[in-house]
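Starting off, we have a lone chain in the form predicted on its own, written out as structure tokens.
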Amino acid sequence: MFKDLVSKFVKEVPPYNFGVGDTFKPFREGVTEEIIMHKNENPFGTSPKAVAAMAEQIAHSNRYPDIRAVSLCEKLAKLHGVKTEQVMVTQGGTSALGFIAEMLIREGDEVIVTTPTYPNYLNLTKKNNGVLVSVPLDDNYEPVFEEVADAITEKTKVIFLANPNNPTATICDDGALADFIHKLPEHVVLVVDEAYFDFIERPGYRSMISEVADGVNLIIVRTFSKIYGMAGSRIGYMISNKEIIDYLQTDATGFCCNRVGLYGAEAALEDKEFIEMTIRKNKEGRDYLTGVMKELGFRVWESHTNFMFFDPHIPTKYFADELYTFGVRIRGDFCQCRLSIGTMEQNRVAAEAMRQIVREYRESGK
């Protein structure tokens, strides 16, 4: 039978879950629209400059893209203050993580993650027959680097660290992280996933791109899916030293991503107005929702992203299921709830729904 030909990983890995489950309660009377607040997308659209550039390239879709995306790499190198040879463009950040896992993880290799975190790190470890080592975050959902260091053994190969972290929206102490990088054993590679880094507003907070250097086993992963509003175009990139990037390029299939997305990404980098607007409106929505949640007695962890992590003091799956009856779809399958920040109109709909759910729950005496 065909199933006997399928790898153990494919048989055992659970399908990626984007929400509360496969079945949903029906909408309440009068609710006609589903509001997507569970995928951490940019609700404000895509850069108009990127849209124009992509539209122009559609007519040239018969031509392959630049095999190494040299032009985009040059622009990214200039933006981040590194050399072009230190940048590699990929089909979104997820593809970048896949290249890293394929290159480094072998059967029996240990991979450290700080949990809760992005589930794909777990899947990539299992797919490549690695051994997952979980180090819990502290009560503030921040990593304790002493505990991470204690978890390192001779078998440790990779550490995946999301900063800001998904799903918790929290960040770690940048100085402590930099110190940790330079104390790692030579046989360990640290991957810092900075997919949401552009939403951090803490003055002087450092990207770990500043720590990339020859001889340092450090890879930074970024994406155009969030701040640039290009999730559907699948453009990401990695920054590391030349030696690591050269090996990653060897593992690549040849064509890094699609032609339309590449030109869109170049244009998006130039659209400062769109980036500033996204940051401004995201902060406005985050502040508004934080106020509403605290008014309702929720515990809300400080967000440094375009989503929020909170404890409604109601069973999380129940809360998410009920919110969906108002058309608002969030994640209720983590240890807490995660809600993507939307437009102010969407945020207000979500806020009113949360108020009613809390009221009904309290009145029910559950």
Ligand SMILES: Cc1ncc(COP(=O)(O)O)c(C=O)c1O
Given for the second form:
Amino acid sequence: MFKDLVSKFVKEVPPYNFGVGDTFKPFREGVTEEIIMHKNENPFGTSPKAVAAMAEQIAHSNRYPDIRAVSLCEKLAKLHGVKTEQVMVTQGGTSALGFIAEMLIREGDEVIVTTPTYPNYLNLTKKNNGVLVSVPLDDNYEPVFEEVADAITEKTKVIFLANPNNPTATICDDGALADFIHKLPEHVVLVVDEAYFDFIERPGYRSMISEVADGVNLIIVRTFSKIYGMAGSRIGYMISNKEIIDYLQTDATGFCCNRVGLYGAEAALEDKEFIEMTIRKNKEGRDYLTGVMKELGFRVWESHTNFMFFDPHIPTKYFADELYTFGVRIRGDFCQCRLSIGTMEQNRVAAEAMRQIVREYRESGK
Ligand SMILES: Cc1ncc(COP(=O)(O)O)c(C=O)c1O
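Switch from the form predicted on its own, shown above, to the form predicted together with the named molecule and output its structure.
Zooming out: every chain and molecule, the one shown earlier first.
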């Protein structure tokens, strides 16, 4: 049977979870539209400069892209103060993480994650027959680096750390993370996934790109999916020392990404206006929703991203399913609820729906 031919991972992996229950309840009367607040996308659109550049390139789709996106790598190197050969462009952060996992994780290798975190780390570990080691985050959803260090054994190969973390929206102490990096044993590679880094507003907060150096087993992952609004174009990148990037490039046998997205990404980097607008409107939405959630008595963890993690003190799956009856789609399948910040109009609809759900829940005496 065909089933016997496929890998154990493919047979066992649970289907991708879209955030609400298997049975979608119908929308309430008068609700006509779905509001997407479960994917952490940029709700303010795509950088207009990127749109123009991509539109122009569509007509040149007969031409292959630059196999290694040298021009984009040069711009990214300049932006981050590293050398061009320290940058590798990929099809989104997802593909970057895939390259890392495939290159490093061998059967029986231990992979440490600080949970709850981005579920993809789990899948990549399983897919490559690694053994997942979970170190829980503390009550503030921050990693305790002494505990992560204690979890390292001779078999540890990779540590995946999202900073800011998804789904919790929290960040760790940057100084503590830098110290941790420099104490890592030589047989361990740390991957710091900075997909949401541009949303951090803490003054002086450091990207771990500053710690990348020869002999340091550190890889930083970034994406154009969030701040630049290019999730559909699938462009991301990695920064590390030249040796690691050279190995990753060797493992990558094809084109790094699509031509249209590549030109869009280069233009998006120049679009300061769009970047600033996204940060400003995201902050407005975050402040507004934080206020509403606090007024409703929810516990809200301080968000450093374009999404929020909160405990509505109502069963999370029930809460997410009810919110969907108002058209508002969030994730209720983590240990708390996760809601992506939308446009102000969307945030207001979500806020009104949350108020109503809380009212109904209290009245029901549950
Ligand atoms: C923590 C984290 N890393 C990486 C990604 C991958 O993003 P993309 O493949 O769109 O670049 C995501 C997407 O939501 C994410 O949340």
